[in-house]
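One chain comes next, on its own, written as structure tokens: the form predicted alone.
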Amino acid sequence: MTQFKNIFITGGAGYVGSALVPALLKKNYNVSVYDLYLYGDIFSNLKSNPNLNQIKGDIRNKKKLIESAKNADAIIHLACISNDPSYELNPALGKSINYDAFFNILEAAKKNNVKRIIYASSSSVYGVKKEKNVTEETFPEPLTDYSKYKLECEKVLSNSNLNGLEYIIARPATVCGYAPRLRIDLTVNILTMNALINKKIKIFGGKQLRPNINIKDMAQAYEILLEAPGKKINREIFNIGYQNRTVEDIAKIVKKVINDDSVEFEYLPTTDTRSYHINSDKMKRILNFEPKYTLENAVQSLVEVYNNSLIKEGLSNPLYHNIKLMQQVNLK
């Protein structure tokens, strides 16, 4: 068990948070979720848990954020406008949340004497790479504003006087698989839904390499980063990924797991040239982290909930697609 008991998670009702929060509660952490709850009452089944504290709030509200984090031992900062299309819908809004509000997070941490902050950056900061293995030492070349500001927040952390506050930068691969706040607008998940609903998998490009991580392993990675001794992780960057596959290979995995010969492939052009193969050996070497769940497991988890009618209108429902919901809500 970690030296930290009270964990404050911004964006904790999002895709990764919806898997992470129950996992931390099972380990008897006290968890405070600070989120706008745009995707509904994600933790309705956990309301009776005395270790869960839910706060509806905006990270741009500095006063409320600082007050809400007053008992935190550690902060896991997940909150952001997630993925490129959602960010590009309103770049000024994206910057205000993904970059400007990051200074509020740091101030909340410092004023409340938080001991550790874990920042969720992204492996997309690497851009397009021809190297066979992209390590944490590889020079980042972000292609979009979303990934550029992820990198800028990393720089803010590394250049700040944090007065003993430990920090870790996580660069996750693309997360996949079922979680209570499901995102279908991610590579493995959208290919799976297209196969199940339309019997056709649209492959945009196909040869781009994409790193992936099952959401169960992603939650486990954050637990490990919470529990690790400071001397091992302070001021470190960790790639967190597992299987690097081309988009075309992922489509073939989806078809194989679904086991439906009627599923067809449709190849389409794309302007999304991101292609990189991240190496996550550092996480294994320093923290003994080894992913346990595969792409196949992720696809199967989605198939099971779909077959049990737990996914409603998977390709059109805004609850599963960040950009669709962002087009509906009026965030200012």
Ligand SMILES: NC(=O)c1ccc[n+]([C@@H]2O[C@H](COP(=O)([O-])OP(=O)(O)OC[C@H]3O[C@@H](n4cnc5c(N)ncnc54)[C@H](O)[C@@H]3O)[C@@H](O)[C@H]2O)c1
Contents of the next structure:
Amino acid sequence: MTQFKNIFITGGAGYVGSALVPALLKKNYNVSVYDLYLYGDIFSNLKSNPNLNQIKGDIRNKKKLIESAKNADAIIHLACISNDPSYELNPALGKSINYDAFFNILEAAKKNNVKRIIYASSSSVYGVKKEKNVTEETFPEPLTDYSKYKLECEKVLSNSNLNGLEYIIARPATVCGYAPRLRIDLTVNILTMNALINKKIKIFGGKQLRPNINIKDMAQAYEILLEAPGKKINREIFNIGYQNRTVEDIAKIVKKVINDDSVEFEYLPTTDTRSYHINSDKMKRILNFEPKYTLENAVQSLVEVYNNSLIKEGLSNPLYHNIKLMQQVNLK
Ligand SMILES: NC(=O)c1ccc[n+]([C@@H]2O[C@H](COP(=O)([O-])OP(=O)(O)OC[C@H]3O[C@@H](n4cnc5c(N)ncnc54)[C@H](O)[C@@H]3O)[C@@H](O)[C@H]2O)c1
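Would you generate the structure of this protein in the form predicted in complex with the ligand, following the form predicted alone above?
What follows is the entire complex, opening with the chain shown before.
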């Protein structure tokens, strides 16, 4: 247990939250999830847990947000339009949630005397880099508005007068593996689902390096950032990644884990030149955090739920694909 008891998680009903919330509940934290629940009632099996408080709300609703975060000791801010295509679908909406509402989060933290805020930024803030090792000191050059506003929120934190409120910035790699609110629009997960359903993996380009982190390690990393002493991590930025692999290598890993010789690769051209290798040694150096779960474990976790028919229409169901759901809900 730790210095904080009441944890307020915006966007806690998303992919990462769906792994993190149960992990925190297991450690006896009181957890409040504040979310629009765009992807449904994902914690129905936890409803009887008295330590879980679920609030359906929009982070753009400042009054409700401040009121809801009343007892929070720490905030983990995950709520987001969380990929490039969904952001680009409606850039004004994307900015209002990903950037403008960030000031509401800060106000909720200050008004309620919250002690720590952990902000989910992204390793995509770096853009395309030639350096072999992209560390937290590498100059960020975001390529898209989604990534640009991730970086802008980081700047808001470092430029604000926070009066004793601690902050930590996480720059996660692309997350992979099974979680109750599953995203299949992420590299490892989509390649796995294509191999399982279509017996074919389309490889766009293939040589681009992608940094990855298993969802179990991602949840563990947030726990560590919650529990570490402020003097070690206040105002610090942490890359959170594990295996950096090319898209082609990820496809090969998928095929190997699935163990199905009939899976074919189809190579296609791409305009997506993003390629980067993030270095996450700082998490190890300062916090002794070493990821434990591999890409293979992530693929295996997806194979298991798929074989148990727990994934319905994995390639077309909007619940698993942010862009498809955002097209459907027409959020204003
Ligand atoms: N998943 C990854 O690979 C990855 C990598 C790097 C960074 N991140 C960041 O981590 C965070 C969590 O990612 P995720 O994969 O769980 O995303 P997600 O899309 O699964 O979850 C986001 C959650 O935010 C909620 N939400 C959206 N707009 C809201 C609003 N206006 N008010 C309240 N709730 C709102 C959604 O309902 C959803 O439950 C995001 O900030 C994302 O940018 C994710």
